[in-house]
Every structure is written in C-alpha cells, then in structure tokens.
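The data below hold one chain only, encoded as structure tokens and taken in the form predicted alone.
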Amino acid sequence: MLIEKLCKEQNLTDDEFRTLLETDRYDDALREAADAVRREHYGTDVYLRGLIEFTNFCKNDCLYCGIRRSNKCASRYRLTEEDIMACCKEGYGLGYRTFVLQGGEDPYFTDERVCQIVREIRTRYPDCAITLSIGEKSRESYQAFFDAGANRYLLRHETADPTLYSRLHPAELSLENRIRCLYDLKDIGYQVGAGMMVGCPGQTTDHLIRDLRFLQELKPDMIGIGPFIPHKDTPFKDEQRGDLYLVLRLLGILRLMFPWVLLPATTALGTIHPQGRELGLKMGANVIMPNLSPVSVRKKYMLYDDKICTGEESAQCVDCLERRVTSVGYQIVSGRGDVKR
C-alpha cells in the first residue's frame, strides 16, 4: 500500500506521488498515518510562534503578492523598534517563546537596523528563539543577523520549477538565487524553513512533485505550505484559489517524508476554511503562528484577500487558541519548540 511504503521509506516514485496527490482515495489512511508519526516524534504538542509583521513596504513586484511595490492601493507602514519591543513584551507575557519578524524586502531596514532589533530582543529575552522572514539577502547579511542572535529563518521557495517561478516573479528574481539563499542559511547554522504555494496559477502535479524532490535535497527544519489566495490588486486577481484538500494531502505527505519537521497549520489554511488549521493539525501539522502585530496594522499586511488577522487567531486570544487545539486532540505548549531530528 502506498501509505505503508511512504511511512517505511519516506519516499515514493513520481507516479506514486502523483496517485496520492490526484485522488482522495488514500486521504483517510494518510491522515491516520501522519497523525501517528507526528505523535511519535512530537506527541500532542503544538508550538506557538508570535508573528510580528513589522513592515509592508517591499522592493519586489511578485505577481501574486498584495504588498508588491506596484500596488498603489496598499496602505504602507513600518513599526519602530519600540513598537516591535512592545509586541515582544506582550507576547512574552502571554507565554510566547518564539518571535517571528516578518516583512517585505524593505530597504529602510538595513542590516544595521535589523541587527540592532535582533540584539535587543536577544538581550531582553535570552530564552526565546528569534526567527526572521525578510526575504533574499547576501550571505554576509545572513551571517550578521545570525551573529546578532537570530536562530531561524523562513524563506519559502514558492516553487522549485524555474519556468513556473518566472511566471510568478519579476525578471530580477530567480529561483537560482532563492535556492542559494536557502543553502547559505543552512550552512551558517540557522534552523531553516522552506515551502511552496499550493494551487498557484499554472501549477501542475508535476510541479508539486518537483517541490517534494527539492525538499528531499534541502532537508529543511520547517516546511510552510499554504494555498494560493488571490489579491484584488494584483495581476492574479481573477485566478482561482488553491484547493483545501490538496494542501491537506500535501501536509500529510510531508509529515511522512520528514517525520522530524516543524510543520505549520498556516493562516492561509484558516482563511480558506473556518476549521482549516484544525484540519491541518489532524494531518500532521504541529505549529501555529498567531499574530502579535499591533491591531492597527494587521489589516494592512495583506499578502492575499480576506486574510484572518483579528479575533480568535490573534496572539492575544490564547484561551481561544487552546480551545481550538484541544478540540482536535492536541495541546498548546510553551517553549521554543525546536526541531527534533
């Protein structure tokens, strides 16, 4: 049986992956197996990451992204260092031990500014993990952030197919450079997160299989996947959103391929279905990233339309999150939630 083979070998042939991805016949068995593997490695623990979206300025013009530089309708903002520290203080008081600083590729935030922020967080909260998600940089920049105290870096590769990558991004961005960044980050010593956008315009099953092969080579510590969701002010505004069940299927496959991996149930998954993150947890996910950003800016960091950004998914509503997580048989735990290889 395909699921048994995937559990045992953590690999399948391309045709076998295609069968799993294109049919729902194995979904129940995949869910049971993925849940069993996550319980073997992580028990019922679900780790929280406090997300701080500190700038929605971006020099890039990716065709799918709501904060692309060409979007004149975006209401731009930058948090000050004091704003960011206030978010961390609140998050620490709520029990968060990982902070994720995410933003567009904003030239205002020079290496010096980023390092200053990271050093301040490291000084004030030495027991916390600091994750950066600020795009493509030079190796020297990544090294400087690491030396300042950053532990983890999230950089989704989006797609491992060069042709599809070029359809989604402007000419000045290349898959080759994105991959260079990921390997630089690994070599420096970060816990590295990659991942793909599921259901983006032009994507096929073969593209997703290529993503799985790339992840086999990279062996990241974290894999973040989510459905493509169109944004009304981008060239892809009329495209169809990604399929919930395909994302869930991929989560289950990834859990069986990479038993140790940290696997988020993403905000995008919760955006396309009210129980999306709970369904993701049942398919092997073990991380949730609630929003710690100031309420005044949450609706401005819109990578896609209809993003959930206040209410039960916010970092302040820990009790609501706990109820959601326990309702499907898991428990929120405090702590950094490092990868268990």
Given for the second form:
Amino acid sequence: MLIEKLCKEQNLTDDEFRTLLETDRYDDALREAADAVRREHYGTDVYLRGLIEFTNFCKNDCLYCGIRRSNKCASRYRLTEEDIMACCKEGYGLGYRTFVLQGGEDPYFTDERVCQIVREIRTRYPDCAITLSIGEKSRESYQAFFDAGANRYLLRHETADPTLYSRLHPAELSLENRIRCLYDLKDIGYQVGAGMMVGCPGQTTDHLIRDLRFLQELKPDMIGIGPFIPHKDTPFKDEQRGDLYLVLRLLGILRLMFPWVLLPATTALGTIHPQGRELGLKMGANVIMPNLSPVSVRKKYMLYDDKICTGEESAQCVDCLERRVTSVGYQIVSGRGDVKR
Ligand code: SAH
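Switch from the form predicted alone, shown above, to the form predicted in complex with S-adenosyl-L-homocysteine (SAH) and output its structure.
Full complex below, order starting with the chain above.
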C-alpha cells in the first residue's frame, strides 16, 4: 500500500520513505507504478540533451570531483567559441534541440564570454533550448546569461544536509549559497534542475529523505540523480560507489512524487551497470544526456573513474542510444522537450 499511497498523495511520511528506500520488497511494484505515471505524462518519449563539456578548469575543490582544482593529474582544456559552435552544428544535424554547456567553474569564462557564446547559439539556433551548468554565480550573472538567451540551468544541490555538504566540499562552499543560487535561478525564470549524488561518502537514508523534502520545497523542473563513483585522484578514491538499486528506487520514488518532472537516466548510472540507463528509463526516467563534446577532450572531462561514452563520435552515440532506448520500449523524440507541468 505504500506505493498506492505515494501514487495518490505524491507524498509519504519519513518512516514510510525509509521503508521504501531500505528494502527491495517494493521494487517491482515501484517500477510498474513509475512507468505508468511516466506514460501518462510523457508517453514513451525520451528527450535528448546534447552535453558540451566546454572546460575542465575549475577553481573549486569538491572532494568527490575528478576535475577539482587540487587534482594535478588532470590534463586541462578549454573549448574555443568555434569548437562549441561546431558541437552545436553537429548536434543540430543529429536532431538535438537542447544544448547543455557544462563545465568547471573556470574564471576564464567571464560573464561577458559566456553571454557572447549564449547569444551566438541563440542567434544560430532560435528553436533550441540553451542550458547552462557552470556552477554558483551571482544573481546578476544569472540574469545576464538569461537575457543573452539561456533558458535552463542545471545545478545539483548534491545534498540538502548542511553537515554532509560541508564534508563533501571545501570550507569556502556552503549549502546555503547553493540553495540561494537555485532560488535566484527559478525567480529569474529559468527552468531549473537540481539533484543529489546517491551513495556519496557518509550519506544515510535520513540524508536522502532530507533531499526529497528539499525537492518538495524547490519543485525543480528537472531532477538529476546518479550514483557517486570514486575518482582515483581525489580524497574519496577508496570510498564505495553508490548502489545501483538505491538509485533506481529513488528514480521511481521521484517519478511518483513529481509526475511531470524531467528525469535523466544519467551517464553515471550507465557507468555502474552496462544497462544502467535502460533500467533507469524503466523506472520512470525520460531524458538522456549524450555527450556532444569533441572526442579529443572527452577523456579529460573525467568527473569519476570509468566514465562511459568517452571514445565514440557523436553520431555513433545516437545510433547506440536509439537501440538502447527502443530495446526497453521507448523512443527518442527530437524537440526541445520542455517540462509538462
Ligand atoms: N561545475 C558545475 C558542474 C559540475 S559537474 C556545477 O558545480 O554544477 C556535474 C555533476 O557531476 C555534479 O553536480 C555532481 O553531482 C556530479 N559528479 C561530480 N563528481 C562525481 C563523482 N565522483 N561521482 C558521481 N557524480 C559526480
């Protein structure tokens, strides 16, 4: 009855969420319910987001992340505006109508430079959504990017627990500022994506319940979750990766809590299991974010070990994904794939 209640009320008590998260007893029922809700709101459609990883320079030092400032082994790169435009051109030809510019927090990309790139994409591809994922900025910067033509912003909250947050991040970063950013972005008019890393060091079920409560307050348009995966050149190199089934359970729960939400089957999920993304789609996920970055830099944007899809050309990725998505009964659709609230 837990699943029926969650379907009906889009909510449960903390104790009920704990039960759902900590046993595998409900997995089949959860998958059936999540898939039914997803079909009701989005049919069998799967939306693509072309991910352009345009810089791996970062001024931050997040303990889990492979491109953290202190990782001296990382080979750093930045794409030029021409490189980025070439990625968009390739992506547009392959049917992508959303471009996601993601990167480390790289001071080289000043507001002026980011706005210039956004304006250029906006002019050339007026029918596409432009998503930024470049970390914490001032409200003024977010406004400037929005005015230049950006529509969406991905900024995972990572964890909604301030103590755990401070164990994962250097002292100069705070959960408070991350949350300030998310509300500023919403207020400006962006479609916003938040989300947490599942199974990061020190995380308990109670932390995850806190994440669910935070998401209930924020009501983001998109929720990106994936397993934590250690990176060999970070302080967390010897930590356990996040559990596949826990991520899947959370996807199902999120689909039932937020029937209209955009829910990606993430690359990290595909990294911990060969069919991870397919399993995610069956649990209510409806978005995939293939890599559009030039193959020459893909291995350098290593947030965690063994990241998949770092060798293929973009066109090959589309073929492979097409097969994977149809194998579980869904279909890739071209188009911006806006949220259906
Ligand atoms: N600088 C941007 C983009 C960060 S990379 C920002 O601050 O938002 C995108 C996401 O990758 C992060 O939000 C984090 O949730 C995830 N990530 C980073 N390192 C990871 C790891 N070791 N395992 C799993 N996910 C990771």
